[in-house]
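Next comes just one chain, in structure tokens: the form predicted on its own.
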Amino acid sequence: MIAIIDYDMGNLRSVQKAFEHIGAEATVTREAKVIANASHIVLPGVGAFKECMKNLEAYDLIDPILKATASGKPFLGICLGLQLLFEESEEHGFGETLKGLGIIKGRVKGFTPTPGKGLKVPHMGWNSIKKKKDSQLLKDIDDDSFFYFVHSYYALPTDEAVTLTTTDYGIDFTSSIESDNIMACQFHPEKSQDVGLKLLKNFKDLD
């Protein structure tokens, strides 16, 4: 059973429907026992980093997430769910550095708009990935495959070895990561049609 963590931030139902489409049992939950008993755990997320961390604290979900990532079970972060795994985030307009979960070393930085070059913020739409290492998560997914992105911030891992794919948007940024049982993608597999469903199936099939 796949537990999709519910903290009132993100398109939870669309993630659940995508897993159900590939034949997986998936439940949306904020119950620590359900998360602990799940075979796979998913942390989705859409919105502001600060509000997401506040909600995770309010619903007492930080400890279940830390236990889940330490358990060895397959764990997948999606979009903001990737960013929350890092130590800190720069949130423009607030003049502060925000503390993340600290599971992956590194920080989250905002894109800089480039007038005249057509690079707008947020980065929104289809873009391709470049594989940096082999992974069961990307089994039978070709290099340069296109996924759907919607984000204004990107992750800067301290250890480049955790970077699974990069994507070009004015800079080559880390678009997915993998460290042992912990995987996360900046793009939305649930919105990425067949290739996204393939990635979710690969995740479901992990032991």
Given for the second form:
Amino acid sequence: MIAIIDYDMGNLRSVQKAFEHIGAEATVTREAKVIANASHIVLPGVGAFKECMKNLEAYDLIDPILKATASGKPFLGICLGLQLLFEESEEHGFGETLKGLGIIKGRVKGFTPTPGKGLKVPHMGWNSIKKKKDSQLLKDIDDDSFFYFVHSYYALPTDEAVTLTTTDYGIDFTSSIESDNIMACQFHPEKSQDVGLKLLKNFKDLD
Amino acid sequence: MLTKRIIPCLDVKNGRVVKGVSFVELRDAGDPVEAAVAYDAQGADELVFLDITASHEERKTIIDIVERTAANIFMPLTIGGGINTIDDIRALLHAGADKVSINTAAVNNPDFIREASERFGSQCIVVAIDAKKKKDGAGWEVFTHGGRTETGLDVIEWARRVTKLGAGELLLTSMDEDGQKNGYDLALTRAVSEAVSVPVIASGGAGNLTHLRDALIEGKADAVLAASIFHFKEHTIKEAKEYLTGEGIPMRPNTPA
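Output the structure of the form predicted together with the partner chain; the preceding block shows the form predicted on its own.
Whole complex next, starting from this chain.
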């Protein structure tokens, strides 16, 4: 059973429906016990970093997430669910930084809009990935495959070895990571049609 | 490289696609879910449902359509029309929509944009701007209620303002060109696209594939919205992508590279 962590931030139904579509059993939950008993754990998330951290605290979900990532079970962060894994974010920081879960070393930084070069913020739409290492998560997914992105911030891992793919948006940013059992993607596999469903199936097939 | 997007738009009234679609053989040409599935198969980059249902009671049908669509297709879905409250947005996002498009409610209460984007994130708040050329020819004015109500707002100033308030994307429709099939208003599209740092979707006037190209190159739009040229078999999404790729515009290929 895949547990999709529900902390009242955004569109969880799409993630659940996508897993159901590939024949996985997926439940949307905020109960520590359900998360602890799941075989796979997914941390989705859209919206604002600060709100997300606030809600994770309010629903007592930080401890279950730390336990899940330490358990060795396959764990997948999606979009803000990737950014939250890092130590801190400059989102709405105005100099102050926001504290993240600190599971992966590094920080989260904003894109700089440069409309002259066509670089709008948010980075919104279909963009391609370059693989930086081999992974079961990307099995049968080609280099240069297109995924759907929508975000204004990106992660800068301290250890470059966690970077699984990069994507070009003015700079080559880390568009997915993998560190042992902990995986996360900045793009939305649940919105990336067939190639996205393939990635979710690869995740489901991990044990 | 980020690609430009082609976004078919379906007008939905009381749960049915207005005028239907005929670009593929559907069992039910008026069923928005069937049309969405067919566009998904064609390789559309996103989908927009514009709900033009008049009465509030019947608006529940759109929630049901969004739920059924989200269970069948896995691509970004935007819903516009009649969104007035935070609860309206929550219900649509919860049903499986990725973005909502706000028009009249934003004009009536600009603070609604700020409230909505703070609550749900800018990435899901699209502000729809219906623009008409000013009578004196100096720029464009914002209209609401399908182009019937003038607001006195200047389009460029309004675009800048809603972006500051938290809009993550603008859906810009030329009311002068809408339905004319003579091409998008390129001066309008370009002026707005250059004035803001968020993506702009050009809408209103697409009659052929050259029009899509012009909006993306000369209009500097990030995406093009079109309805009738795709709904009635004039062109397929695939043809459009092949043509635009040939014109040097970055497009997502229909099959993975």
